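First, one chain by itself in structure tokens, the form predicted alone.
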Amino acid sequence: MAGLTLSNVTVRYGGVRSLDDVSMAFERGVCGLIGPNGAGKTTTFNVLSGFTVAATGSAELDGMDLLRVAPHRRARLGLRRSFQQEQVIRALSAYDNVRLVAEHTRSALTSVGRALDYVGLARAERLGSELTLLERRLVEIARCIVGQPRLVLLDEPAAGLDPTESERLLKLITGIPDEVGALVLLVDHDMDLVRAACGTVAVLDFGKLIAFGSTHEVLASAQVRRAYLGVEDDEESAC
């Protein structure tokens, strides 16, 4: 199973720090990255990604750092991402829309089927125009797993979905470590989805960490509920 770790990473935009010497170790599973918009989450998923150049700093993924890989050869060596604005190309077929992903990343094209499958994608000749926003979800966990990834990156995967929907991609991204092997940091405003699938949550409120650890603790701990939940001490003891 793979592991993840973030050393003293540190981005800068002018005098802006979007993420500030931030250490955080995801062992395995699926983990929660989440906090407040403009925390730095998104900033972290491009820097992981190559989309953001880090000032300092390393993340290492099972002991390479994949700071000092090029982006393109990240997806090669496992690397695979969602965006918070799903990507499906909406003029080629499900099937096309993966097969993309399988080919860029040199994976064999039977990996193509075994993703769709797992997804459960009926009719995967359909164009990316003609799938509901539930589908095109589901076409993107299948780009995220063809091949042998090692990271998958979810960025507000279950954003427009309703309870049933988000029940069923909840379901998906928590068999995804058993299914491929990889290790799954996920974003997702849904506090519900996020307490369901991680085991591990990390917490960040402008650019820092403020908080690591079981996401049952960290939920629950009055820093982050103050920074993100909105909750103060006193309107918690009074309920």
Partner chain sequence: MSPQSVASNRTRGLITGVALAVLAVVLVPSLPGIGAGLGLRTLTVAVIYSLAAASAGVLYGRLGLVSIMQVGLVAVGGWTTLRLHYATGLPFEVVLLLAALVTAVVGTVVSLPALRLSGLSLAITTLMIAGALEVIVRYTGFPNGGPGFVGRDATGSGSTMPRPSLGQDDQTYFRYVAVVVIVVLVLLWWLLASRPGRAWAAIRQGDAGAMASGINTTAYRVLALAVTSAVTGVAGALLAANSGVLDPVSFKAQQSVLLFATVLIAGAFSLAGAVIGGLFFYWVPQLLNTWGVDGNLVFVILGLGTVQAITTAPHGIAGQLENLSSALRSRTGRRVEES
Second form
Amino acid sequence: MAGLTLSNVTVRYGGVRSLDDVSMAFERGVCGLIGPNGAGKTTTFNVLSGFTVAATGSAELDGMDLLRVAPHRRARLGLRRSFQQEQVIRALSAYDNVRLVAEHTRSALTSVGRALDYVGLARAERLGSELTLLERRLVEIARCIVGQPRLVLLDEPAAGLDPTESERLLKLITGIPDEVGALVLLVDHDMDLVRAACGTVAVLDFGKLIAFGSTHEVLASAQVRRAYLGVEDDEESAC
Amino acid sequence: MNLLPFVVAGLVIGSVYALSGVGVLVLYRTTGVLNFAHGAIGGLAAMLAWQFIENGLPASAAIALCVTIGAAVSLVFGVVAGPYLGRIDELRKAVATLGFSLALLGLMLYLWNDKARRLLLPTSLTGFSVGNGEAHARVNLTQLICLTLAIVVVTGAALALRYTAIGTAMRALASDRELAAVLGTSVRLVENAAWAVSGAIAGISGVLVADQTRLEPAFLTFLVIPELAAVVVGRFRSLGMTMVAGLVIGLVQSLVSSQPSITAFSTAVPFVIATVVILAGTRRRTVTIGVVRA
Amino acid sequence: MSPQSVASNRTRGLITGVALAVLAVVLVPSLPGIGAGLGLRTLTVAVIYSLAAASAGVLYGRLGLVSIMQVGLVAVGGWTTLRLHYATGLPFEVVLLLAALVTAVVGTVVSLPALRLSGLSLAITTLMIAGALEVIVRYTGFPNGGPGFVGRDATGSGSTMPRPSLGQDDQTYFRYVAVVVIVVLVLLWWLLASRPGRAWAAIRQGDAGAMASGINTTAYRVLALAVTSAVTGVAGALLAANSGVLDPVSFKAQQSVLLFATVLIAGAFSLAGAVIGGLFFYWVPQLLNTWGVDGNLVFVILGLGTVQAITTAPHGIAGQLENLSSALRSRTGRRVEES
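Let's compare: the form predicted alone is above, so bring in the form predicted together with its partner chain.
All chains and molecules follow, beginning with the one already shown.
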């Protein structure tokens, strides 16, 4: 089956279940993964990347069993991800940052130029240390679409950017499925971004999947408002 | 062959490794600094003790003075370099102390050259015999002091960390510095206390081990190797495991050196033991997602 | 500027470096004072040690790995060279390559377990190895044509290994060494500028990012250890051929610490820094000695310098020189734009 299917995934940290028997399936387009802090969003990404080992469960990407593959080999199967704390390599040029991924996923070097053109990064010979935050975020997107990605995990890709910059990033993100044909999974706290980008969302709370469906319906549901948006309202009123 | 003297010597040296290892560990847990200069500080204390005794100071006064100097040297480094060390990662903190150890070693070699000397404590002159017949050995008072001190300090450190205010503060710092600071722990004060305590432990270890083996700057400086091995075996956290590891390393080293055909390899013992323990451990490198520093 | 022009920029740096080095090689032996005798012999050893310094520099500067056993590995390379020479009588160049291979295996195997744990463990482990090698080498001595595996004739009637046929006297051997060192450094530069170098940069930045990019971090760390150990082994071979015998006194653990300190102070991030480090390590102490300054004070200065460098100046002297040169370049650049 095409897309990403998680089946009964459980992750334990000590006595805490940061993911508790989570099953969900994403088919295509840009999908959102939302929930309050500690809900298990980044844990889900870490399980898929292989940084965290799931106690039980499986994850299939286009029919391949992802969790049995060594972390670094998953990139070759078409898995890409960005990080909350962007990980652009300071000592390498923007071009080499993207080229690195192409090299280690057996992709053609021509896709490097394409990826950089797509995000619109000029003067790619500049070192990572010389780039602005927006440019580093762009490099991360380029790293995610180089080669033949099947699944792109974006963890708060617009963190730290101003509204105009976020807008630009949003356009790039929503264009990824058409550009490279990959499924995009987006974690973000910015509800406007999620609403604008995602057709489908999954909501996690305390490691459990509490809602799944079209973005519009899910965000309107009372349970989600209580668990997630309610918390935000409280925070705002506390300020 | 009568191995008992080697067992005694090994346990004695091992107890000093354990003692020092615990000193290194307490500092590491409190400040995040793995002190490669621990041996050099002990070496300096031992060299000074020898010098003071040569100049006619009574041994007890000289030792007390040198333990104080050990604490002072360590404290001064902690106070001067501490603010800078707070800003860099653990590996670089350790490298900074490596530089400090090099500086101390150079200072010792400059002041005293590398001739082997003999530091004989008065307590080494009295002793008693253990065992009988073929298997017997003589145990002197210094050796007894080494063993007792190791047990006392390790137990004392464990109790102090648990039950005293400063100990609680040290444990708080070890688990979360920022939180501890927010909760009102005076980070600087606790860190300085840790530097002084570990320096004093280094000083007394240096004097004891110099009496038991040889008084030579480079030799004493690199005693940090078995001490660090003990800390590695203790997984950078367990006082008890560090102590046991120190004793085992000392014992195995002594037994290896008792066999003429393999005696040269006794210095490889810390490496072999630490490596075996690392290999036996199942804990893998954990992947952490860090903040990128410019 | 296109990515190609970045590459050509880098290549220009390499060409400048090599040109300067070749110029130095041609000129140095004809300089009065240092160009002959003790001065030249000291410089030869210093140039050899720049390989060991480059290894430590690449590990620290490019991967963030602290290895404090480089001088110990020089001893391994030297021991292997002498042993192979007496066992096989092969030409020096072949022995040199084999010694590099053996050192690569030794250096990698001893550091692998610690690599599983953390960078701090690697630092400790390599110091342990430096300490162990010091004593083992002192005990076994270096082969001098004697019998048995150790190959040492302790009666003092041992022989020495001849220098390679291309570098018999001090001057030609200096040039021989310089050529080998330049070739090895260029190879190292090429590695750093290609796929492994990029992977190493990613690893230094962080494991998570590197793994997500598809990099097998363990394999590339092992590669780095193997390559740098091999380079250090070459230094051992050159050192063995320099005098034909080796003295265990030169391979104390503190020498390994000192070498790491000089690399750190001189700058671990560029190969130029490594070369400066090698000179610091061997040449400067000798120079101070001839000026009547106690060599042990070098330990004090370099030790305190390390503390300063690691806490405040992470890029070392080479980094500061680079800043200076880029500051000058941007100034002249601006002037050109203005005119």
